[in-house]
Amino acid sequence: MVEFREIGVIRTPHTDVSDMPIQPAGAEGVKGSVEVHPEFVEGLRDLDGFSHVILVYHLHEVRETRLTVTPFMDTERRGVFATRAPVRPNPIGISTVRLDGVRGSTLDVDGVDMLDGTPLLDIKPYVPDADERKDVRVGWLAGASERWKRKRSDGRFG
(Lines of atoms letter the chains of each structure in order from A and count residues from 1; the text may use other names and numbers.)
(Lines give C-alpha, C1' and ligand atoms only; values in the text may rest on other atoms or scores of the structure.)
Protein backbone atom coordinates (compact mmCIF):
# COMPACT_ATOMS: atom_id res chain seq x y z
CA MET A 1 0.00 0.00 0.00
CA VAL A 2 1.26 3.45 -0.94
CA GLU A 3 -0.22 6.46 0.81
CA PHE A 4 0.08 10.17 0.09
CA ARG A 5 -1.15 13.13 2.06
CA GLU A 6 -2.42 16.29 0.52
CA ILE A 7 -0.22 19.34 0.94
CA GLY A 8 -2.86 21.81 -0.20
CA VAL A 9 -5.89 22.36 -2.40
CA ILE A 10 -6.23 23.72 -5.94
CA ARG A 11 -8.89 26.38 -6.53
CA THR A 12 -10.27 26.82 -10.05
CA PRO A 13 -13.43 28.09 -11.73
CA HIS A 14 -14.24 24.52 -12.84
CA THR A 15 -16.98 23.05 -10.64
CA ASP A 16 -18.21 20.37 -13.04
CA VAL A 17 -16.30 17.91 -15.21
CA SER A 18 -18.36 18.80 -18.28
CA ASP A 19 -16.88 21.47 -20.55
CA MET A 20 -13.55 21.68 -18.66
CA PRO A 21 -10.34 22.07 -20.66
CA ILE A 22 -8.78 18.64 -21.04
CA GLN A 23 -5.19 19.89 -20.72
CA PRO A 24 -3.44 23.09 -19.59
CA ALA A 25 -2.84 24.01 -23.26
CA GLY A 26 -6.60 24.52 -23.54
CA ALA A 27 -6.79 26.48 -20.29
CA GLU A 28 -4.49 29.38 -21.15
CA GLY A 29 -5.86 32.48 -19.44
CA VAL A 30 -7.89 30.46 -16.92
CA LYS A 31 -6.77 31.71 -13.52
CA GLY A 32 -6.67 29.66 -10.35
CA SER A 33 -4.83 29.41 -7.07
CA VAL A 34 -3.07 26.81 -5.02
CA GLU A 35 -3.58 27.00 -1.26
CA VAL A 36 -0.74 25.24 0.52
CA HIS A 37 -1.42 23.96 4.04
CA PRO A 38 0.42 25.92 6.76
CA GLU A 39 2.80 23.10 7.70
CA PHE A 40 4.20 23.07 4.11
CA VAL A 41 4.53 26.83 3.47
CA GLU A 42 8.27 26.90 4.20
CA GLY A 43 8.69 24.60 1.19
CA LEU A 44 7.55 27.44 -1.08
CA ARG A 45 10.72 29.40 -0.39
CA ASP A 46 12.48 30.46 -3.63
CA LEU A 47 9.64 29.19 -5.84
CA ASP A 48 8.74 32.74 -6.91
CA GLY A 49 11.76 32.82 -9.23
CA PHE A 50 10.20 30.26 -11.57
CA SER A 51 7.75 31.09 -14.36
CA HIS A 52 6.03 27.69 -14.37
CA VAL A 53 5.36 24.88 -11.90
CA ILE A 54 4.25 21.30 -12.28
CA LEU A 55 1.29 20.47 -10.05
CA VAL A 56 0.85 16.84 -9.04
CA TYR A 57 -2.64 16.11 -7.74
CA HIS A 58 -5.23 13.49 -6.91
CA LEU A 59 -8.06 13.11 -9.42
CA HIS A 60 -10.48 12.94 -6.49
CA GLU A 61 -13.72 12.67 -8.48
CA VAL A 62 -12.64 9.64 -10.52
CA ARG A 63 -14.72 6.67 -9.41
CA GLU A 64 -13.61 3.92 -11.78
CA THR A 65 -10.60 2.41 -13.49
CA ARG A 66 -10.48 1.41 -17.15
CA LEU A 67 -7.54 -0.15 -18.95
CA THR A 68 -8.86 0.85 -22.37
CA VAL A 69 -10.64 4.10 -23.22
CA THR A 70 -11.82 6.12 -26.17
CA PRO A 71 -9.88 9.32 -25.48
CA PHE A 72 -11.12 12.85 -26.16
CA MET A 73 -8.78 13.26 -29.11
CA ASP A 74 -9.75 10.05 -30.92
CA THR A 75 -12.55 7.68 -31.87
CA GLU A 76 -10.60 4.43 -31.33
CA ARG A 77 -10.13 2.57 -28.05
CA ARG A 78 -6.62 2.97 -26.68
CA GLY A 79 -4.72 1.61 -23.70
CA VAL A 80 -5.17 4.03 -20.79
CA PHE A 81 -1.39 4.38 -20.42
CA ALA A 82 -1.22 5.70 -24.02
CA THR A 83 -3.68 8.45 -23.07
CA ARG A 84 -4.16 11.16 -20.49
CA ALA A 85 -7.59 9.88 -19.49
CA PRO A 86 -8.28 10.23 -15.75
CA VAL A 87 -9.70 6.71 -15.21
CA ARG A 88 -6.31 5.27 -14.32
CA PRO A 89 -5.38 2.59 -11.77
CA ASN A 90 -3.83 5.41 -9.69
CA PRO A 91 -5.84 8.60 -10.33
CA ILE A 92 -2.93 11.03 -10.31
CA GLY A 93 -2.90 14.11 -12.50
CA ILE A 94 -0.11 16.46 -13.53
CA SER A 95 -0.35 19.91 -15.06
CA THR A 96 2.31 22.45 -15.93
CA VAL A 97 0.89 25.89 -15.19
CA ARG A 98 2.21 29.45 -15.28
CA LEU A 99 3.17 30.77 -11.84
CA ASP A 100 1.91 34.34 -11.65
CA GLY A 101 2.93 34.91 -8.05
CA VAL A 102 3.44 33.63 -4.53
CA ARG A 103 1.46 35.31 -1.74
CA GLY A 104 2.28 33.68 1.57
CA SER A 105 0.71 30.22 1.39
CA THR A 106 -1.04 30.86 -1.94
CA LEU A 107 0.26 30.43 -5.48
CA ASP A 108 -1.51 32.40 -8.21
CA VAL A 109 -1.49 30.30 -11.37
CA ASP A 110 -2.70 30.42 -14.97
CA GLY A 111 -3.75 27.47 -17.13
CA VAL A 112 -5.77 25.44 -14.63
CA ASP A 113 -7.48 22.38 -16.11
CA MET A 114 -8.56 20.64 -12.91
CA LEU A 115 -11.70 20.72 -10.75
CA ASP A 116 -12.08 23.22 -7.94
CA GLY A 117 -11.09 21.62 -4.65
CA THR A 118 -8.60 19.17 -6.17
CA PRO A 119 -6.21 17.81 -3.51
CA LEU A 120 -2.60 18.84 -4.19
CA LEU A 121 0.08 16.17 -3.70
CA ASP A 122 3.24 18.00 -4.81
CA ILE A 123 4.69 21.05 -6.56
CA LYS A 124 7.80 20.94 -8.71
CA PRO A 125 9.45 23.80 -10.60
CA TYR A 126 9.35 23.47 -14.37
CA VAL A 127 12.95 23.51 -15.61
CA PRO A 128 13.33 23.40 -19.41
CA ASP A 129 16.84 21.92 -19.28
CA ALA A 130 15.52 19.01 -17.20
CA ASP A 131 11.95 18.69 -18.48
CA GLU A 132 12.02 19.53 -22.19
CA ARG A 133 12.81 16.67 -24.55
CA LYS A 134 14.00 16.70 -28.18
CA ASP A 135 13.13 14.17 -30.89
CA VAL A 136 9.74 13.43 -29.33
CA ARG A 137 7.19 11.03 -30.84
CA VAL A 138 3.53 11.41 -29.84
CA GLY A 139 2.13 8.17 -31.22
CA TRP A 140 -1.54 8.26 -32.20
CA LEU A 141 -1.72 11.96 -31.20
CA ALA A 142 0.47 13.09 -34.12
CA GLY A 143 -1.08 16.21 -35.64
CA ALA A 144 -3.37 16.87 -32.69
CA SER A 145 -1.46 19.72 -31.03
CA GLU A 146 -3.89 22.50 -32.00
CA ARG A 147 -6.90 20.39 -31.02
CA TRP A 148 -5.73 20.37 -27.36
CA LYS A 149 -6.57 24.04 -27.19
CA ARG A 150 -10.13 23.64 -28.45
CA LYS A 151 -11.17 20.35 -26.89
CA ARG A 152 -13.34 20.31 -23.75
CA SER A 153 -14.40 17.53 -21.44
CA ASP A 154 -17.71 15.96 -22.28
CA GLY A 155 -18.16 14.02 -19.06
CA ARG A 156 -17.22 10.62 -20.53
CA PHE A 157 -14.80 10.00 -17.64
CA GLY A 158 -16.76 11.74 -14.89
Ligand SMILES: C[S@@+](CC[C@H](N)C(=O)[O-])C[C@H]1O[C@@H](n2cnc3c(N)ncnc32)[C@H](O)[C@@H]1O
Second form
Amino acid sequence: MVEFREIGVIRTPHTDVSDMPIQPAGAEGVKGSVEVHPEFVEGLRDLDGFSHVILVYHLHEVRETRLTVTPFMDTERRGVFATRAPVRPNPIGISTVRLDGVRGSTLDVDGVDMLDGTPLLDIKPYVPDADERKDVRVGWLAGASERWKRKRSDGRFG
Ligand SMILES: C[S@@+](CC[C@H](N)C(=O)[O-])C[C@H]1O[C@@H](n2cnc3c(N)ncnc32)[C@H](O)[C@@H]1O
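The structure above corresponds to the form predicted alone; please give the structure of the form predicted together with the ligand next.
Every chain and every other molecule in the complex is listed next, the one we just looked at coming first.
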Protein backbone atom coordinates (compact mmCIF):
# COMPACT_ATOMS: atom_id res chain seq x y z
CA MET A 1 0.00 0.00 0.00
CA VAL A 2 1.04 3.59 -0.63
CA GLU A 3 -0.23 6.43 1.54
CA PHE A 4 -0.49 10.09 0.56
CA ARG A 5 -1.38 13.12 2.65
CA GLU A 6 -4.08 15.52 1.51
CA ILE A 7 -2.35 18.89 1.02
CA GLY A 8 -5.55 20.87 0.44
CA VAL A 9 -9.10 20.86 -0.89
CA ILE A 10 -10.39 21.90 -4.31
CA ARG A 11 -13.50 24.08 -4.35
CA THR A 12 -15.65 24.04 -7.51
CA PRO A 13 -19.26 24.68 -8.52
CA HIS A 14 -19.75 20.95 -9.26
CA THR A 15 -21.74 19.02 -6.66
CA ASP A 16 -22.86 16.02 -8.74
CA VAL A 17 -20.71 13.70 -10.88
CA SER A 18 -23.38 13.92 -13.59
CA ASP A 19 -23.76 16.83 -16.01
CA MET A 20 -20.40 18.46 -15.40
CA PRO A 21 -17.31 18.97 -17.59
CA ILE A 22 -15.24 15.85 -18.27
CA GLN A 23 -11.95 17.72 -18.80
CA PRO A 24 -10.60 21.26 -18.30
CA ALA A 25 -10.93 21.70 -22.10
CA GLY A 26 -14.69 21.70 -21.53
CA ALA A 27 -14.54 23.89 -18.44
CA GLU A 28 -13.08 27.11 -19.79
CA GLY A 29 -14.45 29.97 -17.68
CA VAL A 30 -15.51 27.63 -14.87
CA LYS A 31 -13.87 29.13 -11.79
CA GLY A 32 -12.71 27.26 -8.74
CA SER A 33 -10.20 27.61 -5.96
CA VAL A 34 -7.63 25.48 -4.23
CA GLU A 35 -7.36 25.81 -0.46
CA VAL A 36 -3.94 24.62 0.64
CA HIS A 37 -3.62 23.45 4.24
CA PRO A 38 -1.48 25.78 6.41
CA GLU A 39 1.41 23.36 6.88
CA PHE A 40 2.02 23.29 3.10
CA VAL A 41 1.60 26.99 2.24
CA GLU A 42 5.33 27.70 2.22
CA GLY A 43 5.54 25.40 -0.79
CA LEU A 44 3.48 27.88 -2.85
CA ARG A 45 6.38 30.34 -2.97
CA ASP A 46 7.14 31.41 -6.61
CA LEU A 47 4.08 29.63 -8.02
CA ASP A 48 2.47 32.97 -8.96
CA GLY A 49 4.85 33.31 -11.93
CA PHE A 50 3.13 30.45 -13.75
CA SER A 51 -0.01 30.81 -15.86
CA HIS A 52 -1.10 27.17 -15.49
CA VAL A 53 -0.75 24.46 -12.87
CA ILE A 54 -1.31 20.73 -12.93
CA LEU A 55 -3.56 19.63 -10.06
CA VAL A 56 -3.21 16.02 -8.90
CA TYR A 57 -6.10 14.82 -6.78
CA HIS A 58 -8.03 11.93 -5.31
CA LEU A 59 -11.28 11.19 -7.14
CA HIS A 60 -12.75 10.60 -3.71
CA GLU A 61 -16.33 9.72 -4.70
CA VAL A 62 -15.28 6.75 -6.83
CA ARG A 63 -16.76 3.60 -5.28
CA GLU A 64 -15.58 0.89 -7.67
CA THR A 65 -12.74 -0.19 -9.92
CA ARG A 66 -13.27 -1.19 -13.54
CA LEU A 67 -10.57 -2.46 -15.91
CA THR A 68 -12.72 -1.86 -18.97
CA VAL A 69 -15.14 1.02 -19.38
CA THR A 70 -17.34 2.63 -21.97
CA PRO A 71 -15.89 6.12 -21.67
CA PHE A 72 -17.90 9.35 -21.82
CA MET A 73 -16.40 10.00 -25.26
CA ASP A 74 -17.32 6.65 -26.82
CA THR A 75 -19.86 3.86 -27.20
CA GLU A 76 -17.28 1.04 -27.24
CA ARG A 77 -15.57 -0.66 -24.29
CA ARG A 78 -11.97 0.40 -23.76
CA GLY A 79 -9.24 -0.57 -21.34
CA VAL A 80 -9.43 1.87 -18.44
CA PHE A 81 -5.77 2.86 -18.89
CA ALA A 82 -6.59 3.95 -22.46
CA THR A 83 -9.17 6.37 -21.03
CA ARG A 84 -9.46 9.19 -18.50
CA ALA A 85 -12.44 7.52 -16.76
CA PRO A 86 -12.55 8.03 -12.97
CA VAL A 87 -13.17 4.38 -11.98
CA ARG A 88 -9.51 3.36 -11.99
CA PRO A 89 -7.66 1.00 -9.62
CA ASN A 90 -6.07 4.13 -8.10
CA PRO A 91 -8.66 6.89 -8.55
CA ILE A 92 -6.23 9.73 -9.20
CA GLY A 93 -7.19 12.69 -11.39
CA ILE A 94 -4.99 15.27 -13.11
CA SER A 95 -6.17 18.60 -14.49
CA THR A 96 -4.15 21.39 -16.06
CA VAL A 97 -5.94 24.59 -15.06
CA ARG A 98 -5.27 28.30 -15.53
CA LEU A 99 -3.84 29.96 -12.43
CA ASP A 100 -5.68 33.27 -12.05
CA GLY A 101 -3.94 34.24 -8.83
CA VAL A 102 -2.42 33.25 -5.51
CA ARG A 103 -3.92 34.76 -2.34
CA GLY A 104 -2.07 33.42 0.67
CA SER A 105 -3.13 29.80 1.00
CA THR A 106 -5.69 30.03 -1.82
CA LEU A 107 -5.16 29.58 -5.55
CA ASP A 108 -7.81 30.98 -7.87
CA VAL A 109 -8.11 28.70 -10.89
CA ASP A 110 -10.09 28.42 -14.11
CA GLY A 111 -11.11 25.23 -15.91
CA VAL A 112 -12.17 22.94 -13.08
CA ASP A 113 -13.54 19.47 -13.90
CA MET A 114 -13.60 17.93 -10.42
CA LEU A 115 -16.22 17.80 -7.66
CA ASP A 116 -16.38 20.39 -4.91
CA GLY A 117 -14.43 19.10 -1.91
CA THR A 118 -12.02 16.96 -3.92
CA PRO A 119 -8.88 16.21 -1.86
CA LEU A 120 -5.71 17.69 -3.38
CA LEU A 121 -2.57 15.53 -3.52
CA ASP A 122 -0.11 17.74 -5.41
CA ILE A 123 0.38 20.92 -7.45
CA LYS A 124 2.93 21.19 -10.24
CA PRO A 125 3.65 24.13 -12.54
CA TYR A 126 2.68 23.47 -16.15
CA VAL A 127 5.86 23.89 -18.21
CA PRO A 128 5.49 23.48 -21.99
CA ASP A 129 9.15 22.51 -22.44
CA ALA A 130 8.62 19.61 -20.04
CA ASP A 131 4.99 18.74 -20.71
CA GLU A 132 4.25 19.44 -24.38
CA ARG A 133 4.81 16.69 -26.93
CA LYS A 134 5.01 16.81 -30.73
CA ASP A 135 3.99 14.03 -33.17
CA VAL A 136 1.27 12.76 -30.88
CA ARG A 137 -1.15 9.88 -31.57
CA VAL A 138 -4.42 9.82 -29.63
CA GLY A 139 -5.67 6.32 -30.41
CA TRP A 140 -9.45 5.88 -30.30
CA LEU A 141 -9.83 9.59 -29.46
CA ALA A 142 -8.63 10.69 -32.92
CA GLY A 143 -10.84 13.46 -34.21
CA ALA A 144 -12.50 14.07 -30.85
CA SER A 145 -10.81 17.33 -29.92
CA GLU A 146 -13.88 19.54 -30.46
CA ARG A 147 -16.19 17.04 -28.70
CA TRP A 148 -14.09 17.22 -25.49
CA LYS A 149 -15.30 20.76 -25.09
CA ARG A 150 -19.02 20.05 -25.45
CA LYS A 151 -19.29 16.65 -23.76
CA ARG A 152 -20.73 16.58 -20.22
CA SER A 153 -20.58 13.69 -17.77
CA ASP A 154 -23.50 11.41 -16.98
CA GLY A 155 -24.12 8.89 -14.21
CA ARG A 156 -22.34 5.90 -15.80
CA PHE A 157 -19.51 5.90 -13.21
CA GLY A 158 -21.77 6.36 -10.18
C1 LIG B 1 -13.33 11.97 -16.84
S2 LIG B 1 -12.72 12.44 -15.22
C3 LIG B 1 -11.27 13.31 -15.70
C4 LIG B 1 -10.53 13.88 -14.52
C5 LIG B 1 -9.15 14.43 -14.85
N6 LIG B 1 -9.20 15.60 -15.72
C7 LIG B 1 -8.26 13.37 -15.44
O8 LIG B 1 -8.13 13.29 -16.67
O9 LIG B 1 -7.65 12.62 -14.67
C10 LIG B 1 -13.80 13.74 -14.79
C11 LIG B 1 -15.14 13.22 -14.33
O12 LIG B 1 -14.95 12.48 -13.13
C13 LIG B 1 -16.03 12.68 -12.24
N14 LIG B 1 -15.46 13.26 -11.00
C15 LIG B 1 -14.94 14.49 -10.84
N16 LIG B 1 -14.49 14.67 -9.59
C17 LIG B 1 -14.72 13.51 -8.94
C18 LIG B 1 -14.47 13.06 -7.60
N19 LIG B 1 -13.88 13.83 -6.69
N20 LIG B 1 -14.85 11.79 -7.28
C21 LIG B 1 -15.45 10.99 -8.20
N22 LIG B 1 -15.71 11.36 -9.48
C23 LIG B 1 -15.35 12.61 -9.84
C24 LIG B 1 -17.02 13.61 -12.95
O25 LIG B 1 -18.00 12.81 -13.58
C26 LIG B 1 -16.14 14.30 -13.98
O27 LIG B 1 -16.88 14.70 -15.11
